[in-house]
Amino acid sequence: MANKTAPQVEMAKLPAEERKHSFAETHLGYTLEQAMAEAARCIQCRHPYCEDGCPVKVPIRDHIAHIARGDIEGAYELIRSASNLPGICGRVCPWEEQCEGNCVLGKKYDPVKTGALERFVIDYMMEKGPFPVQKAEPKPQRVAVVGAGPAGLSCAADLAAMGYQVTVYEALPVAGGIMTYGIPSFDLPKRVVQAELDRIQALGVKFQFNTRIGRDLTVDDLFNQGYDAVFLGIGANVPKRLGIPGEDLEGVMDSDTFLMAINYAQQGIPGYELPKLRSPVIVVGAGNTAMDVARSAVRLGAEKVQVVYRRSEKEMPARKEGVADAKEEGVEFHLLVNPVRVLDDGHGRVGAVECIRMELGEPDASGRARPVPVPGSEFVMPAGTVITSLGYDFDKVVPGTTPGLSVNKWGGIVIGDNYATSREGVFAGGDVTSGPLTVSAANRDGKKAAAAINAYLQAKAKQAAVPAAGN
């Protein structure tokens, strides 16, 4: 019987002082006994509202029942039936808003830690060896997937499991997208990403790296090479700029450049080395990526790391867990503050940041209170490094080199309910269609697009067979 009044079983985590000097994973996961105890709290609702909050509709209620009785392999099969990236989603997705946030127990007691349980299952199976794979009989059709981020990988995995010949084209030197270059190892160890990549390769997916579609090859080139369909999972990965004087000084960089240098250097990829920071470090923004940047700067030895955000803590888009971890590690937060100018130290480098204080006005289009400058409140913050984390715009290279591909007014690719674009045989999903969302949302889009591509290719095959049957 469920012990619904029992408190959540908390995961152990490294002490803050130890974390500050290491990129080792912060949160250490459950033991089998802890996972079974947390799973036993689930009341097995007739309608599993937790699943309503899951983008890929993992059968959460049922796999938790398997965990509660110690059947971890059974739980794994259920999770894997719905998700191509469960070990990753169990770590980095906002399950406190999605699955856990919809838990019925949370209305009166502590919700079940659904994300932590999903992570446990995948970690348990990883210790047993490579993830098992199952493939259908080979099909003759070929599909090109553009982008090896979560949407592209999820689409490629499902298509390969159906038997299609799939090649993923990636502009960067390794697969994984933001999971490999953008999320630090203290949140997402690369062994977890690699285990999923190994599974996808075992399904027969091939990769072509350092190949940017729109520059090295076009979508037309892919069709000319004999591909029957193309999936665009290129993300939204052009960092937004501050748009203020001094932004081009030495010592100002965007979060992508900073995190990619760290992640790739740690993976030994040629041409990348750990960034050298001058203190104090100012991080502009307060989303999940900003927390990753600030916490990484601490680990690189910055004596002082400060987050500057134009709204209050209530409006921060970052997960509360990440904010709490950053504070424990000594990151300072300056709220209701906005930079207006980066000041030169006299040598062409960052010397300080001029800021202005803000107050909250009426809600804007996002529903959050609009920040309004307070006249005459300017002040200067000393700085040696400024790292911006302001979100992303769409890359216009692929749409600009693909005739017949419709985009919206922001530059995102327009798709229909079946993930098809306006260009025959071209499908798209993930951030390139929606703007930046979560890994789980991209995972969902990749799976749904794979189903749509399968339906499209099967319909074409039937059409092609009709004349032959009439002869």
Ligand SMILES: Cc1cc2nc3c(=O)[nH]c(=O)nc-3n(C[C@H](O)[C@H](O)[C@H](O)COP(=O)(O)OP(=O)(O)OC[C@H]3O[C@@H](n4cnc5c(N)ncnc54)[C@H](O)[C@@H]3O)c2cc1C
Contents of the next structure:
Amino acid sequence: MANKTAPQVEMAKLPAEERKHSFAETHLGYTLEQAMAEAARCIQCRHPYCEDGCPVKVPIRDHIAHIARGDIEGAYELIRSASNLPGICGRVCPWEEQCEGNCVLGKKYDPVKTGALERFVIDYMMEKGPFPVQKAEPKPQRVAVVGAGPAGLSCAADLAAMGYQVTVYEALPVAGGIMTYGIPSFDLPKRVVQAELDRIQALGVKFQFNTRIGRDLTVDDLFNQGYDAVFLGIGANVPKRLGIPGEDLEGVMDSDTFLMAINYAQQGIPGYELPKLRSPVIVVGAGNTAMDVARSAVRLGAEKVQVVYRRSEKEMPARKEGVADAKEEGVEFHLLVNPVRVLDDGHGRVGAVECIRMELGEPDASGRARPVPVPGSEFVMPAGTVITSLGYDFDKVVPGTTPGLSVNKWGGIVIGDNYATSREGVFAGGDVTSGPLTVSAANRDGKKAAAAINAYLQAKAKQAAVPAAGN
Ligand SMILES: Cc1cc2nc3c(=O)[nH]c(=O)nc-3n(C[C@H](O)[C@H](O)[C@H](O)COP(=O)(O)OP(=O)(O)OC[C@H]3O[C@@H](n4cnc5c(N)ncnc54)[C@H](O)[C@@H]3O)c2cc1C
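What I would like now is the form predicted in complex with the ligand, since the data block earlier showed the form predicted on its own; can you produce it?
Next comes the full complex, and the chain you just saw is listed first.
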């Protein structure tokens, strides 16, 4: 019997004082008893609205019923049938807008903590050993996947499970994309990503690292090497610049450079070391990446970390949970403030940032109130480090070296409903087609593109088997 009026079972959390000095995971997950109690709150709706909010359509209602009975392996089978990256999505998805945000109970009571329950199931199974894999009979066709982020990995996993021979080409030295080099381990411990990578490797996917398509090899080279189809999952990873004087001073860096140095140094990847910060640290922007940067700067020992954002708290794109965690850890927020100039400390390094106060005007193209500078409101904030977190543009190298590949006016690769690009045999998905979104959207795109590539290759094989007329 559902206990819908019971309050949500809270997930344990490391105390803020402890978190400030450690990259250990912030939110600690459920025990079996807690998970069963939270699952017992689910009223098992006839129409599971929670699933409407899930990009990969995990059978949430049914797996929660398994958890409530203590059948965690049964819950795992259901989750795995829909997702290649559930342990990761159970941690980093914006549930408050997706599954949990759609929970009917949320209208009157606390919604069921669907994300936390998914995470519990995967953590429980990880404790038992490697995830089991099931593969179909091998097929002769070869597929090249470009980019080892969530889109590429999800596509590669499904194609390999169908029996195709899959090789992933990745520019960086390790797999995972932003999950490995961007999202900090206090939000996403790398052992969770590694467990999914181990499963994908066990499915037979091969990896070729340090290979940038468009520079070391082209898409044409891949076809010339005998690949039957190519999937492009190369993300949107060119950091936007501030475009103000002083941006090239020592001590100004973008969030990718900063987070990659931390993540790769912690993973022992040669050539990377923890960034040295001079305080105060100013983080420009208020998305998830900015929260990751600010909270990482606290952990690296910066005495003062300040987020500067040109709109108000209501418009901040970051998840509420990340903002709350940052505040608990001592990050300061300066809202309705925009930098106009980075000032030299007299030694070619950052010394301060000149800012201007903003007010909100009419909505702009994004639908959010347009920030407008308040004349004469300039002021100076002392700074030793400035880390920009302003969003991302598309890389032009792959489209520039792939004849026949259409891009939109921002440089994103154009795809049809079946994830096919304008170039025969080339498919694409994830941030490179949508612009920066989420891990679960990339996971979904990878799965859908894998199904489309399978349909394409099967149709081609059928065509090749039909004898030519007159033979
Ligand atoms: C710091 C940060 C924090 C985030 N936090 C969250 C979060 O909490 N929750 C959430 O859902 N989303 C979050 N996101 C967004 C999410 O990570 C992305 O939407 C998602 O990773 C996109 O997946 P993708 O596979 O399309 O691209 P990516 O993850 O960017 O992967 C693309 C891969 O392709 C490789 N590549 C690029 N060009 C080439 C080339 N020419 N040849 C070979 N390889 C190439 C790249 O090196 C990379 O490994 C965050 C993003 C950032 C930057």
